[in-house]
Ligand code: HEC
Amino acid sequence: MKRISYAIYCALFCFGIMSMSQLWAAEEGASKKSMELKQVKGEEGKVSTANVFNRLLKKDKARNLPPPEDGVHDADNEGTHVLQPPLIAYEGLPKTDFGNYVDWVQALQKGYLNPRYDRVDPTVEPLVMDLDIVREVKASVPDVVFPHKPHTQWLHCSNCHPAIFIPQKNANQINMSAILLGQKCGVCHGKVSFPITTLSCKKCHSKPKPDNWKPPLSSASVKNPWR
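Present the coordinates for that one chain in the form predicted alone.
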């Protein structure tokens, strides 16, 4: 019995040493990992790569730069240097706080701009459609009002229908994720029209909810209401 007890004691002692060594190794590994993380954070120093997929969340260092400096036009082309700089071209137009700082809808309404409807024939009259589409939003934010008038003053119907939007009620599934990824409204907004920012939310979400509005129930809640 004493030999057995001694054997058990030795086994437990060795097991204890192994456990302690494993614990020390784990602690040492954790400390090394934390040091590596600190080094990585110190080297990077920023988290700007978190949303590199989303062009609408990127903030430009400067806006309305001259064509040779805007990163879009070819600076080596002599014709680029002949183009009028935006700051000069936009002078006198109504201002806004986002995008390129020009309120293009106000510019149209006040008669500062008169877009040509046909590239070749300047006498072609535009087909302006004065129709507002209201899209009800399930969340508590105001509903979206889409005005056809300012869009059709700039664009022909075929620019949007039917490739981007099917001209049929309830045929288009639109959400902010798709827009931010450059789909649906995001095909133009953020590229050639005002971007989707916290400052521009009310441009689209402009119709307040009625006083008796309540959030809609899901189909699961309707079938099995929680008591």
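Can you switch from the form predicted alone and show the form predicted together with ligand HEC instead?
Here you get just the chain by itself.
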């Protein structure tokens, strides 16, 4: 009885050591950086090792990884190796700098793709409506143009109306916080349609402000007696 429990303890210990070494391997890169930093000495002494260059920024190591390497699919599952790697499918499609790195709107409009609008009948044509809705933005960024055309090429009116948007100009209160929280435009943008990043702002914010436009002054600034 005691031997068995001792064996279990040993096994646990080994597992601990193994995980520990894995941990060291994983942290190696980080510790290398802090080693370098420790050697940086000023006249008065050492500098804090907290001063790494990027504390928070994480960059993608690679784009469009094949399923077995993407960190979500299990490489031990044989089916995973039958799945198609995205880069093979994306060959020849117009590119962007975010999301799937594919410009899905151009891919459709230039005829590279013609996804079905009906589950079984490939000849059904989508119900497309070409109506742009301009929404003036109170901030200095260009105004938002919501184009119905690319949306109705992919979606049905009922996907948006009335659950997400009341179909009436300016009847909906929209702001960036709501979008980032996954409401309004953020129901799709940031999840499946193109994401919200510095490189994509101008896809929505596409109508330049009039030349004489100036940002409104905040009341704290207007009231400031020292101004």
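Take the two forms, superpose them, and find the largest set of C-alpha atoms that agree within 1.5 Å; that set is the rigid core. Numbering follows the first chain given and starts at 1. Given the structure is predicted, the values throughout are model-derived calculations rather than measurements.
A displacement of 2 angstroms or greater separates the C-alpha positions of His81 between the two forms, with the rigid core held in common. After superposing the rigid core, the Cα of Pro215 is displaced by 2 Å or more between the two forms. When two forms of a protein are overlaid on their rigid core, residues whose CA moves 2 Å or more are considered shifted, and Gly182 is not one of them between the two forms.
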